[in-house]
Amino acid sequence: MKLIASLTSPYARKVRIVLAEKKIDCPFEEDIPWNADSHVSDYNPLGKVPVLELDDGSPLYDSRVIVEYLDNSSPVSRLLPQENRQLIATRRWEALADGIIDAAVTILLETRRPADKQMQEIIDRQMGKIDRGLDVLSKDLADRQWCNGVGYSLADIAVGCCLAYLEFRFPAIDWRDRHPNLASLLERLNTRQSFIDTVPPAN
């Protein structure tokens, strides 16, 4: 079995957190998508990170699909509820989590643009879903410690890789000061080893 994902990805990061918390030994192999180099493809026709390579060499994607994967492989800390109303309130929170960062990837992606062919509708666009999405978790999260209410599970790992995502590539943004619940949070899974090991490079 091996990952294939880039270092700055936050589904990546998911991974590689879910991989850590299930204590799963996982050769790494950095592959960024974007680089001319690249041979992600290879494994996905989509061309996105993470990929998981098995054992047999079929590759699973999207990042979705790999934790699911990794949790059942596995009895040890497991992170998807097995009873049904908490499983899908687990995964609606990491719908919404990974839709806040695909809008902030698609923003990331057009002010990469030359200024002129930049176009701002779309840059507020995605900032309104970011907004939107930030609030809907708060006001989910409310008092509670870990986002289903229950314990830690994907749902905490989902959240906390797209707060950390917004603060990596986008600090102006002001989330903390809006959702106090929301910063609580991140300081809390911050202190968890498995956030520690995977915090992105700088670049």
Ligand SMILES: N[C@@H](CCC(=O)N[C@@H](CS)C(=O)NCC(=O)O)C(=O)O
The other form holds:
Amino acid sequence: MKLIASLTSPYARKVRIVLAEKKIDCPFEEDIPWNADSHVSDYNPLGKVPVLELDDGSPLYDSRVIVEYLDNSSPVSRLLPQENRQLIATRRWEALADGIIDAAVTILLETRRPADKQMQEIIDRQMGKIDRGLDVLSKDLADRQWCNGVGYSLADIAVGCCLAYLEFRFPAIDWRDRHPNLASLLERLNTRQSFIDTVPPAN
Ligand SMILES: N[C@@H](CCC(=O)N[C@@H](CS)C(=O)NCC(=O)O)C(=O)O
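With the form predicted alone done, generate the form predicted together with the ligand in the same format.
Time for the whole complex; same chain goes first.
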């Protein structure tokens, strides 16, 4: 098995944290899909990371499929609840967290275009998704310790990767003051070895 990903991808970080929590050893191959020498599209026609190459050579993508595969591969530290309502609630947290990241990545790409080609409308529309998404994450977390109200799960990992990505790429977005409960959640997550070991390099 081999994980193909970049070190800055928040979706790949979710997978790397799941591997660490479940104590699964997995070689890592760094591949930056934006680089001309990237081989990601040999594994994933969408040209996106992360990809998990299984021992028989078959590639798994995207991050949601990979984490489900990994969680079912080992009983150590189950991250997806078995009970249907709890499972679906956990996956909805993940869908919202990943959706906020999608919006943030779209803004990042837009702001990397030449200034005269950037469209403020696109940035504002995506920023609306981030703001509303954070409002709902915060409201749903309320004063609970963990997102799904049952225990540490993939929901916390996904939300942690989302918040940390906003902090990494958009330090000017003031979500901590607006949502102190999300700030406390990220503080708690940042003490876990799996989060400490997967901090993206500054670039
Ligand atoms: N839904 C996918 C999103 C993956 C994704 O967008 N990855 C980005 C890196 S952060 C990528 O590879 N982008 C390259 C591209 O869009 O061409 C997942 O969860 O794995």
